[in-house]
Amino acid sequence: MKIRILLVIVSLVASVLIGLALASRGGKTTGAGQDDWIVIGLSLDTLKEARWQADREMFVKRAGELGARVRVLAANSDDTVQISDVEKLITNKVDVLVIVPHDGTAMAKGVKMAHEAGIPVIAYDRMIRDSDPDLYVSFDNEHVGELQAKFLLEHLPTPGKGRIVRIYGAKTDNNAALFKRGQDRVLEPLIKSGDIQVLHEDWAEDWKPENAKRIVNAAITANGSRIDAVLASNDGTAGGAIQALSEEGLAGKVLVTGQDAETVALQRIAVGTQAMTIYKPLRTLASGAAELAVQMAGRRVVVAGKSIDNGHGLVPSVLFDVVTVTRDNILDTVVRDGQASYDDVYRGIPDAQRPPRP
């Protein structure tokens, strides 16, 4: 039976309101023998890039302080694959799914799929489309494109005009439509006015980095190095959009945005090849999704701020906040949070080069 959820206003910051009801289910308890234990299954697109493993790591350790146990699977960004994951864990009796999709669409498969098991569906990170999941935990993705867009805007050469490439992620992630609608919310005045000429925009298939610089050689090629930006939508495609530019002579002088804060983006921006990244606290989805998940593994109800249309219909959602990150901010964001340390983002550049250690 699908979990019943309680929507209310709320203003969520950095933690996640959790409604107090509804006794746990019968059978089930934390910190008796660990027969007695919740199990979490989790389905994961991938685990091939830094960024997931650490979701991993830090959902698995929330959980396990919290009396469960999780069963990972990862589908390596095949949809067939994460299909039979999720049958896997559903006939092992998970007590709740958490699924980050590879195609959204194609994981209402898997949300029918559990509802039919009685087990309740946590779409992670990535809204699962055309289906009912119980909950969606995630960061404001709208918003992340917006950042990403008005911090191109204000650094370009002449502020508020230029020449840019745009870099979307991949057509099958919901969350590269929304990051370009918010995106696009902030360019789109620009764009008509002709203050913003937008010399080439593709999509990059997986997020794969060979297919964002596939993306940038391409638009060398016809507009040759008079490109002002590069509006890249997450490190990865940022990554392969600063390897064309490298080849090219442009490395650091062609603003480049990012997102997901990884360390090898950080050290990017440390030299200056990329102006900037959106730090998504990673430890507050992963803790906060574990938690989510023990309470509706415990048949409890959750509080959720916002309810998100996915086609089907309002899917109540859980949403964090994010931090636009630049050289000047580093050390007060992702090193003081732990998510990355002083010496990795630094590594490479001369001492007398380096901020001072916090």
Contents of the next structure:
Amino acid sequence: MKIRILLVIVSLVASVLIGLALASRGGKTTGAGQDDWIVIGLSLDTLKEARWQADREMFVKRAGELGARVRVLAANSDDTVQISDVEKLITNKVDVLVIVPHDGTAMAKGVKMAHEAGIPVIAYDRMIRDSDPDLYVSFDNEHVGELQAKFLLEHLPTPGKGRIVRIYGAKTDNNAALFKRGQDRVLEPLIKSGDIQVLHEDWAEDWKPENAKRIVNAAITANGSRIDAVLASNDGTAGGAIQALSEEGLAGKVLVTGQDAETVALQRIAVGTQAMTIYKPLRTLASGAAELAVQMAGRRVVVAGKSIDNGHGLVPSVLFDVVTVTRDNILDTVVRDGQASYDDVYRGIPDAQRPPRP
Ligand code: BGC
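If the one shown is the form predicted alone, what is the structure of the form predicted together with beta-D-glucopyranose?
Then the entire complex follows, led off by the chain already shown.
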């Protein structure tokens, strides 16, 4: 019972049409009889970060609106647990599996098991490598890295020049490598010319803030306070970095980047200890993925705009756009879209210093 994936490159724009044709299973309709409910399995790496709680909530909501049910399991950053979660969801006979892998390579096994059971797989936000997931739904992650690095260069005390610390994400996460690749593309000429000096760089295991804090502690021990910026790859690691900086009285004096537009990061941007974040509209990703999952479960045709090489072959992919958020556009982006509320963002700011309420 193997699902046939038909990849048709449509003209030069390279649009990809995935025809998910049924081999032996009957397509399901949503919300008909009790037995006909589409059931989606959602296997998450972790729910310990605000962003994944938001993804889960929005995904489940949209799937529910489409008449599908979602079984959610979170693995607490443990590969053995996540593989056993995937096994459980397969045993529960879900119609489609949506996976945020903790380790993008280790999860190839999950894709294989699902396919052996005739269940299609969507790699959600993070690519699953060395395997053949049916679809990858994410943001343009290299562009995230480019935007972070461009912002950093433009906002250094002397634009284009300075001494920086780089904090990458989890080595196990394909996205961390993509963010780095985007950053490298922007920074490398300046690193080569000597205008940008990387004082210290490291990977924050499992994206943990405490590991990011340790990286900045080590940088300060080796270089003292002569640091112009910390290129942190997400808001969690930015938080750890800012904690280390504040212990040395440097918070707000050293530029720190981020990603995710988490409410705590927006609060730091409002008070000035973090300079920017990247807003990835989670509702677009979560709702879009839920819609595609329902289509795949119903064995309907899914249209993807791109195909991305995951080390095994080309994976049909849907990538959404991202936006740089600074103090100047918080209201026009995340608050306008309802990803954060005005009251939450400006909680730490006296009324007189807040921007006018929209
Ligand atoms: C996601 C980021 C997130 C990080 C840590 C990455 O794969 O793209 O949005 O901050 O994982 O969870």
